[in-house]
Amino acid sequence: MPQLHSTENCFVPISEIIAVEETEFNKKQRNIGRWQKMAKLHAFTVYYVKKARNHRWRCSDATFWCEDEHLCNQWTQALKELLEMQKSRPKQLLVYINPYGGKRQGKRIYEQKVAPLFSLASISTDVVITEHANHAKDNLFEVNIYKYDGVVCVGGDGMFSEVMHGLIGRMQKDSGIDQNNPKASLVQCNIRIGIIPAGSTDCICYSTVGISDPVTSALHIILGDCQPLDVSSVHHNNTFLKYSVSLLGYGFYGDILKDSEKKRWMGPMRYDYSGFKTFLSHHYYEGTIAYQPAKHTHGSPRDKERCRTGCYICKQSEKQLAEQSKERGLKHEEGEEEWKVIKGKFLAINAVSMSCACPRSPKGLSPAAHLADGSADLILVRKCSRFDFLRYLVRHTNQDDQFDFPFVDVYRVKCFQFTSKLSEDNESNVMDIGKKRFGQFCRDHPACCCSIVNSTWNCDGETLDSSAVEVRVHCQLMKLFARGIEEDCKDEAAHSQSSIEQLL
């Protein structure tokens, strides 16, 4: 039987194995007493995954030896046959790198933290260097993406955007959908996307596996962790802005955006100026929303059920979901539903698909957001005073309620239409309910008190002129290489049935 050379016992799912490799055991060997007499030894180590505090993972390894070459050899290729049977693990992968994005750090951090541990995992890679803004959508349109298991970036929510929506839009185009129907059901992208993590904002790699680290990533993807995930889509006057699969904001954060952009030589730190700015500011804007309630989900926004690894919630919706779509196909029906409207003066209008938390708010925008019900949670932030507004935005960094307020409201929506109140008559063609109700509204208040027309739509950090939206949520229409957030990292290899422990 193979002996452990190590000083501490190790347990390891066989799902949670990198690499197995041979060994020249002498050169690693201690001391050993009564081995020094031995001529020979045989090894092999297993390179696998060890869970730190944090969600925080690395790359460790252990060395087993023995006398008899032959018995080496058996375990060996014993252990690489079950990982080969390990079947959602990537094989080949096509790489893109924004060597611009946050420090300018993401070439770098691939070769010395990522490319080493895929060589490890024998995966082999096509990379792409980016050379301007949209090269990794322009080129998806353009590879050959089937005969890749998984498509990675390198940077941060841009650049996982840009890879979003070249995948998305190319299994649209190669099945024949198009795009700028906004009730067109959209084909599931099922190649999915890796994030390591080197831009200014990581803010989906956080909320989809608890940690900003390129290394703890990398590891993700080699594994072959598999998280739907749900994207929602923006069209204004039939025609397709944006795919969104975080944050789509109006007002507050839609302003920090737009001011944050002038100032890009500012670096990360623009985001603070800006939102500093912003606030003192305190534009307020008026406008209509009528939206959908997802009634098919099992959760609410204020239920403090978070999405976990193989969250119930998302699983049940999901099926609930299908349910409905298969119901209204039987009837030939479009699914009409219910609209409510609201209408008043905003100071943010934001929905999530995620709980967009970050280092800064570990919480996030909706703690109780999913990741793959199906739904998006719409937050209204009613017009307040400025110390009103402030007590709301800290409440974004403790462990307090941050709905718990008169003048704001969720609501767990599957689609929702947003007009401004000074949007033109040619913009607010796409909002059929909205507008129904709007010139009543105009007429009871024909004063506009805001400071500016209109507000910009932040859809995951890039800026939508179009004040008029209509967004709709697509149940987990594509996929990551993620397992989202674990309970404990620590307490799950605990419970795994098969382990090197067992099969020694």
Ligand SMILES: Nc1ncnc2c1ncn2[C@@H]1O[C@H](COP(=O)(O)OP(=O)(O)OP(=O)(O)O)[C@@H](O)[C@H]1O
Given for the second form:
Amino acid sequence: MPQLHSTENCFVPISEIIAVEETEFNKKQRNIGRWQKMAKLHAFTVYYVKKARNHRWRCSDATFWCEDEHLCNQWTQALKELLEMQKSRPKQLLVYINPYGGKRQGKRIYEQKVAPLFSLASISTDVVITEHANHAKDNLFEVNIYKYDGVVCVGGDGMFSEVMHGLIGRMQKDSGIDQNNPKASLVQCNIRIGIIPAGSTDCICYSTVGISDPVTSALHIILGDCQPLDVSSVHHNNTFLKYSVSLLGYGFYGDILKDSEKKRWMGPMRYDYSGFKTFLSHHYYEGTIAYQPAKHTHGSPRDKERCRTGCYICKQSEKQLAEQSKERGLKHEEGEEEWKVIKGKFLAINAVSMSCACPRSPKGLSPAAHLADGSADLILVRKCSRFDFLRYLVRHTNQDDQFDFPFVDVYRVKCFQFTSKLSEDNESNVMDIGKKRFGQFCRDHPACCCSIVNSTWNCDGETLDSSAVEVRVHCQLMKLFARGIEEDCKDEAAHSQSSIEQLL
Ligand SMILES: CCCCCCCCCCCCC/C=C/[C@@H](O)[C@H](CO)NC(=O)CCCCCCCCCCCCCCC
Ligand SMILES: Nc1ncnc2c1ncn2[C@@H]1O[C@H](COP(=O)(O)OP(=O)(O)OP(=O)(O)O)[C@@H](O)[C@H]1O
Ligand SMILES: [Ca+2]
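Mind sharing the form predicted in complex with this ligand? What's above is the form predicted on its own.
Everything in the complex follows now, all chains and molecules, and the chain you saw is the first one.
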């Protein structure tokens, strides 16, 4: 009876096999440890995902050999057929590389770490190295996007934002949807985006994969992972401004961004420099926020449970979304629902539709936020002392609860509007909403008469031109090649039903 031998003793689910290749078996390299007749050996190598610590994935391999050529061919054929059955895996990708993002390593990272893996997995690619800002976005309006199984961006959050705007914008254009209408039901984008992190913050990659690592991300793309993502639309006076998936920040994070843009040459360090400067300047801003609470979701920003792979709360939102689209036309009007209004002086107003975990803050700005529940967490940090604000910031880096301060409030919302005190009278109707609807007004911080200036909105790392904004969360508007952060992935492979071991 011919026997199959292997160099490794491991359990690998089919879903985690990257590729199977016939191999030249070299007995000198592979010491099989015993005397053998000099019969010709036939071999194949299985490349698979090896899960290491902290959500890091690597490509590992195991070579199998035997003397019987037919048996060897049967194995390779069977495994290749099983791989063909993994229908969610991409075959053709469009890749955009920002050569200037982060530490300017995008091109090198792609060529040395990612392209060899794509080629191993028989993925064909069209690669565009961007020549200017908005190159990728504009290009996505011109190319035949429908021939691709996904779009990959090599760069940071800004590069991701470009690709997302290109894809979502293109989908709306092709479906005749007017993006300027803040109430429009946007068309979901089913072409997945893969992020190869090569930026300064890489918050979107970190929050959806659990690590900012190009090889790990490339492997998630190869396996065809799919993670839906909420997207917030930002409008001003019925004019579309931007989409956001991570942070929409006014005050502290807006000021950091504005200052850091002048220091791009510093690379990722610019955020620490501008962060320190902005912290010292301690500016606060006066304005009004009106929001509608997210009643459809069961979670709360103070939950101890985190959004993890296969998240129950996000699954519930997916079901609701499917039901809503069935009964399209019958959906309830937003206007009917209750608005809450808050006035005050704020050091920071942050709206995050995901946790915003990143290497600087591994639990993020709102640790219990969900990737795909159709809501955003609105965090209001009121005027407080520098010392208290520092205590608040430091809690982003340790296990303590950053919302457990009397000057910090957090709400889970489905939409909100903001007007700064400066622009209140001539720009927006937020005050009207406040006057018309019964709301909760802040009485502890009455408007003061000191002269104030506006801050800027930081929208996923880009500045917005207007301070008055209208924001709405679109549940699961797009999809990523990711699976969310895995709970503890170390032993999962061993428990899989479809392992090579079982086949053997
Ligand atoms: C004492 C240490 C306190 C550390 C506090 C760390 C909190 C970090 C929270 C980071 C949240 C990032 C959210 C992601 C936003 C992205 O869509 C966007 C685009 O990439 N990135 C930024 O806007 C870039 C934002 C970059 C923010 C950097 C903040 C650095 C703050 C430094 C404050 C220093 C105070 C020191 C006083 C002695
Ligand atoms: N060839 C290019 N030349 C100049 N700018 C570019 C080019 N390609 C893309 N960009 C722009 O560079 C901006 C920043 O890029 P990217 O997000 O990759 O890096 P980053 O800002 O260092 O990282 P992060 O966004 O994570 O902070 C993007 O908004 C993108 O529009
Ligand atoms: Ca969300």
